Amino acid sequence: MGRQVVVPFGPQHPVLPEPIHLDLVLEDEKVVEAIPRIGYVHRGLEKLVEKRDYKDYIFIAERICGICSFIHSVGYSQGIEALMEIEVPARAEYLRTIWSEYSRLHSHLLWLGCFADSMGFENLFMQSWRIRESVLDVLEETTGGRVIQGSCKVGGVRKDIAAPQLTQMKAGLDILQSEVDDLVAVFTDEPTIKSRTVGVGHLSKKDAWELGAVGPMTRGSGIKSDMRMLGYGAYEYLDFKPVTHDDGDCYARCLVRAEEMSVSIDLIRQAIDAIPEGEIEVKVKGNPDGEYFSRVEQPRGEVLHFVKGGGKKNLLRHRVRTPTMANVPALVKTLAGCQMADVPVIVLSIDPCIGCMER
């Protein structure tokens, strides 16, 4: 055994906009072990559920994360609606699905940019974020918010999208698909990207399953796991298949996210074509009583919202398990045995969202 040294990675690092710390145990340039440390941006948001009305708390649930904000509000709302046996209007379910897929698109484009930047591709980073702007524009035009939409509520949604605007959105998807195809072609064919990702940060199918990985992390290891298959929202009425790749390395996880953007565009098209007319919300009376686990698919994987009510306007408990927390054990596994130079690429390959994880 050679001499071992411990090199700190983070909590502030050029390739990570959010703080996570890793103690990397090295032998020469080889990582023997990675020891994670979290808790730098804990905000205690779950505690506020004891002080806020359960209908107003959705604004706090949405602020758990600035990237997957809308999908957090969907997960929380579905939990309360299940407790109170509220039947959400079909049009509201379709609108939630449309905004969820636009959220997935802008999150994946943000990640592709950061992933490219971690390998030194600054132009590719800027192209990814330029395309992402058009997605954020649609979210802003339809909800009023680019980061926090505030359009989901218990019992439905606060805003509707008129038919002419839906038609305009569908036309814009053709342009978006063309730009995404050009971008993805670079990520899939560029030899330098392949040299930095193929065979790097391998996670076997068995390890992904046993360590409880979720989202693109597990689908990149060949496991067909996607909470959208549960059929919440309007997904029950839309046709799609989860994207999977079997190689389990950084390249496979990159391909999963890249191909998922086309799936999201197709889902939005289907939802626009099939969205029914009707109400977008129902009046909510009473207070939640009991407990429920709500599961939805964020861009990074399954997020779980646990809600517990006691028949009063304030919930007794709200607990969230985010996909980044679920993927940290798998990240530690993939880092063991890698080269020091590959650490930023491997860490980025799980698409860490620390603000989401810390809450």
Given for the second form:
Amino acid sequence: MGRQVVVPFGPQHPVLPEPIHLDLVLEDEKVVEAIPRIGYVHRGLEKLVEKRDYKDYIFIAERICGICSFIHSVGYSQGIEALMEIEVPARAEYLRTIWSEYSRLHSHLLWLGCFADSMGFENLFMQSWRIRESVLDVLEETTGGRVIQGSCKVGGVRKDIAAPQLTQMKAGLDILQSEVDDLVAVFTDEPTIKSRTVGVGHLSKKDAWELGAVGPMTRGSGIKSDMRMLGYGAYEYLDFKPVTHDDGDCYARCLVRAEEMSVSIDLIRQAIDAIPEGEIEVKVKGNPDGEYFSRVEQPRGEVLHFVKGGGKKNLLRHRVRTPTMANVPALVKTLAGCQMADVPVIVLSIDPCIGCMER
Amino acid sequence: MAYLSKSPWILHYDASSCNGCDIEILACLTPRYDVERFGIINTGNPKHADILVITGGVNEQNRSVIQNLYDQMPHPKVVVGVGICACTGGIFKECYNIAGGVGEILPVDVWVPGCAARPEQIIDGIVKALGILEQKRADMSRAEAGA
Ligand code: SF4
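Coords for the form predicted in complex with its partner chain, given the form predicted on its own:
Okay, now the whole complex, with that chain kicking things off.
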């Protein structure tokens, strides 16, 4: 047994677009323990509910994170709508679902790229992000924003998508599907990827459950947990099955996300086919009173928006439990005992979204 | 600016942004925008960097990190603040943990507003920064020759 040394990882590190710090306790090349230190991007935005009208606060809720942005705004507005018993028009529910799934696609493509980059597979990073641009184009054409859309509001959505554009989007999805298939084939079959991910960063089903992991992290360990099964938005009317894999290693998590892209494409297709005509928003009157937990599925897993109002313009409390926060205990667990060289790959495998985590 | 006399390398640090701007900076490197063809590389090492690109309003824990990164970069260097958060603190300006923009800590040469700043804007900002970098380099060599 060698002497123990502590190697700092982050907060600024080539593989991380965002800052997180890990103290890696090493024995030779083996990581004995990883101690996370967070707070580098903490802004304290939950406190802003005291200064902003609950209707305007949605812009802040959306900016919890630039990747999961749209789904945060959905989670927040669903919370308020449930509190105030607002009936959102069906068309708005479908539009929200369509945009949510596009967000998931862009997030997963982004992640696949970063994951490839974490093992030095630059070309694959470029390919993933090249495909991602076509998803961002659709988001931009329909909402006006690439990564921050601002199209969800309390009581519905701000923008409608016209029928010809929906048809066009469907044609785009066919191209996207074939590109995604080619990309996913590399991730599933390439020996380089397998050699870096199979058996690396193992998380057992029991640990995933006990440590409260969420999203692809649990689904990669064989637990069927997906908030979309609750049937919020238009998911109730659409047909889908959560993707799970049983191995619990980085490869399994990669496969979960890769396969989820096809599920998302399929969901968008179904939603476009079934979208009803009608209004896209209702007038919101009054102020929220009471409290509500709103749960929606982010690309990274379950996000919880707790809203509490006291009959005033401003909420009393807004609390978010984001997927990355839930996944950090599992991350620390999987890092213990791994090889130093595998640290970037394992860190990336939880799809860390520090902006979300620290708010 | 007719040509670049050097391949400028950038160092990117997220000083408490929502990471919307950060992924747009990454997008600049990817095939559609592909700034690497101009020799612009995103490096992880401050000692290799010419341009410090910062996103987000600076929070308390980040102050020392940013100063540290800046100090480690060789002269001449320029700082680009990307996103409205980096400019003023933006939507998070009133948060208790936000200093209110990178200008509070470092001398910023180029501001790129927008929420999120789009890749085209970011590239514009970097190109502008290159001009300033050239200028600083010329000033430095003149000062050296004079000394
Ligand atoms: S400017 Fe907007 S997109 Fe950029 S970091 Fe700030 S909130 Fe996020």
